[in-house]
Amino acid sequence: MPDHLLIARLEMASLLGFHILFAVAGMAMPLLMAIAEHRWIRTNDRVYRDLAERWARGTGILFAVGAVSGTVLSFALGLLWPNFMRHAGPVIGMPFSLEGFAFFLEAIFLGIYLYGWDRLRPRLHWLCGVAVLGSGTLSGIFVVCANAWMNMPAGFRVEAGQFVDIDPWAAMWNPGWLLYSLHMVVAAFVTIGFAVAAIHAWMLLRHPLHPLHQRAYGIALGVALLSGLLQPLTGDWLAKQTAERQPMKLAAMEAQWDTTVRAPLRIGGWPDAARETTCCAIELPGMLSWLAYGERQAVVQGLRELPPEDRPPVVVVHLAFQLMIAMGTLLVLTAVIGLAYRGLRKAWPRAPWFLRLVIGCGVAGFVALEAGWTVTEVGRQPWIIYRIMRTADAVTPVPHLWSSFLLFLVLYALLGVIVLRLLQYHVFRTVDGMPQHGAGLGGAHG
């Protein structure tokens, strides 16, 4: 029943799109607070400690909401896709179990970190922050391992409709786990780095001499710019693997209809699935073949290789991919400008025009993150396990899914409002009360 499947897909997309915001924060925020505390230990500058404490409170709030949204997500998997869970559970259950173990470690060390100020020696306290960073990152990697398996399944055979010869380790270390994980972790540092830098850039426009915002801006921008330069390399690696293992996803990303040599790279354009054409795109001949296979004369498969019912939704995938590339290009250009300025002037750029550019990048990072996730998930369709199980065969037969969809939308809207209010009160509200100069708060400037 198409409407039934569509509602299940929309519900899952909403839950994932919400949860991923907290998942990336759980990986990247501990890095920022650990850097700030390390600078406090090294310089005895009190502003860095205050900054680490504020970021830790923000991390705690985001962690709590992420735990709620992640729990809801696990229930939704069983509710919406019972056939998938029945077959995939024995194969790919291990990374989910390890993710739970990493989650508990993250919760324990975050609790010690939040309540250990002045109770633990500074370096031991800082090591607890590093442990939060490690366990939070591992937690995200284990989840991505499971998602990579859905795109590049391994570790089992299908015999008479049953999954046999199951090897959980081979399933977890599937061909896509490393490149998907690396791309996701770097994306987390880019997104959250620019988001935090954007908040403090906005505050610097109002209070240019505020010591906390100056130091916060420097730390967050450094993380954002360095990871922003690394992300295109991981993206190129992922695209090459996609071309080899999921050629129809690549064809949908580029709206490539015909199998051809010297395939063009398309910038922009609007695919017409009914006419199987793409209009209004700027085409760079041979560039897609070169980027995908390292050879301008290489053959790139087109969507016409498959009947329409076996193709990914090309309009959604192509537009999401173009949006991701556009936002990613903005972030990379900002990284090049910022790092070049840092190299020449030995300081981060704080001109108003650059601060406004960073504020724009704070939004662009989240747009790129959601667009990239859309490409990954929608580009795998119509398969929930690539070339093994169709999404339509995994959906629940339970009627009235729209009621749970509306319930989750209301719940997540409420959670979104709560988290914004908590961040405003516990992280940002008291900042304006700080002195406007570094003197009297500690020593050196960052």
Contents of the next structure:
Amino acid sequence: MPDHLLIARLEMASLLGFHILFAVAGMAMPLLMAIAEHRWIRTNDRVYRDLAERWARGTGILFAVGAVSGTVLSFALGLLWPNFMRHAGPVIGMPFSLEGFAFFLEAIFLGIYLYGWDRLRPRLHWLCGVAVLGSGTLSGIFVVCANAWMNMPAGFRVEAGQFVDIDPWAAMWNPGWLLYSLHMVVAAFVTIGFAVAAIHAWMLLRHPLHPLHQRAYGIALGVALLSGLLQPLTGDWLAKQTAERQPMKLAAMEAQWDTTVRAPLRIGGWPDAARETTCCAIELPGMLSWLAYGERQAVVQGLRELPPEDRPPVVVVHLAFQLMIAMGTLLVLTAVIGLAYRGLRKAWPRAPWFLRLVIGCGVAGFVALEAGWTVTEVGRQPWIIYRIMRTADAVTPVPHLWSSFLLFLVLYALLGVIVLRLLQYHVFRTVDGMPQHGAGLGGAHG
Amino acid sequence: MADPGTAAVVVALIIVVALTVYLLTGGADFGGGAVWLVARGPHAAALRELVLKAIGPIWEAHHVWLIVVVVLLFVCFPLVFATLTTALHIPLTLVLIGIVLRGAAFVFRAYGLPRAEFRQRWEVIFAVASLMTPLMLGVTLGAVTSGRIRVDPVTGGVVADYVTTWWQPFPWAVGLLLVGLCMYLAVVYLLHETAEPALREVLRRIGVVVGIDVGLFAWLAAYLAADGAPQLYHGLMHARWSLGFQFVTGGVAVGALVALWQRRYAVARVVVVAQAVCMVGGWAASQFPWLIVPDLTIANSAAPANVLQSVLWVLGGGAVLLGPAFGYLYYLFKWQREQYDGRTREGGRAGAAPPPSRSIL
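Beyond the form predicted alone, can we have the form predicted in complex with the partner chain?
Up next: the whole complex, starting with the chain shown before.
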């Protein structure tokens, strides 16, 4: 039987790892549906309207599961980490309160959008879609603000175990909020953009001339490639700040054991925590120093600076980081090829090999998303609030956590399977009798 | 607002208001699930369809009120939140499972696959989860009032095991009362969602039975409170306001039944809502100034004053944004419905809501 703390952490990881998929969909799907509807309004091309409706249905399904799994999380913060919430609640309350409002607006406008297709004038209906996009993205940013605070805490002092001099606004605008939320929001658009493009690319391999999948592929790929090109920049910025403020997280990401000048960038490799070495990595001398501090001779701290019990779990963090970088590199290369093609030929590439590459990127995006989140959260360990409160001191005393852990695992596994089937049925399948022609129905529908 | 005590009381009041709104909106949605479950006879199918149609566009917006309550609790009364989630870990976990299953079942049913048995299975889950959530929320509220959740004054830790605090007659009576109240609200709302005379008769009959049940459960809870929640009992029976309060609540409850009996549905809706508000209000007033009886009060568990004041500013600003948006949602899907239904019957365009052929609207 694994220990209490580990089960609590695994349960939290499962709840979050599940919710994050729906959270990013809730941010990025409204952009796709708003673009499609905008094209419909502009061109009167009925296919765009069908596409917008399909994507809206997908957004509805994903949002509902995101809303309930998010509710679970707001309770789980207390059910699993009551001691954390007791002290941190008032400090990080501001982003959570604002998130509540953003989420409220998102739910209202999504309800209007989903059920109001023929009750609102098209432009007003589209504006409601834009409101869903805006409030969804804002609510994502607010949640990440709170998470950034756990990594780069600000806005309070600790005196005799109590949090005093609380400044909720300073806590919200902590040094990490912009970095983390930029990286996360862009990740949402990359992941969902590629995932949707991948599904329509899959359909295009079978039905290359299908107008709906052609248009869907174009919109989703545009979003994916542009945000994919942007992501390395936000990642580099975040890494530099991590080097500055959480040097041990960076050391774990890079499996750097010794404090040295001219630290190498490691590609691959397997850290051995017992012997405090990293074997089998390709090392690029001086590159880590340069990437972290802009200078090849800069000193990079190693994990040996801390006693073993204060180090993050290096194997998990290093491997997750390598995975994220590998997947991210694939996405960036795809973005470069696709955008170059678009620049030269004025059309998105639709060669079968590129479609297959995009399908691969659809999977890679999700892997990168979960891996990146693992780096952020596991890299912060053993702290729940970096250098303030240990995760072990925050965990609930309630026994038998494994039972609720199992319950949620089964429940979420079931939900996951059903969501996939529903999406397949409502959003991505090729309907017989779909209009196979292009434009020209003049908005007549029904 | 300079006094931190005032800000804390204001936030506590807002929490009570948000809870009330959650009962009147989200609670009624849960009650719809209960109505779905008891629907029998030749009108069962039509009644079930009506329930799902009424909840469709708005349940997610209603659901957010619960999140508002949770966030306000952990930001403004963090010790209360930590104590609740520790002492009532099990019922709250069941609440969550009910919420997940209900939401998922609802959306799966609405966006269901074409196979009928698939949809029926989710409808059953939807209905059962709709019962479980208010039941366990009621158990939670009952346990909070019971005085069995004790907090160590030095460490702030919970002094109790995780079962005996809520595995008592009184919390379960509150749970039953809450289920009944949710169902009662659902019935009187649904009376306004249909013009079908036969369906209205079915609803009226359910309404009268549920109304009487609510009265019985209220008496049962009050009776068990003498032992199970002495603080609440004392408040309800012996406070200065209690006689007037009981008079009003009782009058409203009888009035609701009479209005239903006489088919005055517009009056019935107002009166049933008033009855629900009275009951929540009575509970809140008899518990004031405690948040968890008997160790945690508003004053000794509130966050610092500057945090409370910032939250109040955010609430004020948010309300300015939310009010019109909410109003528009209701305007579209509740007030405009009659006109819209009229148009669709005349063969106008309809059914573009998701998915066209299996629309719940």
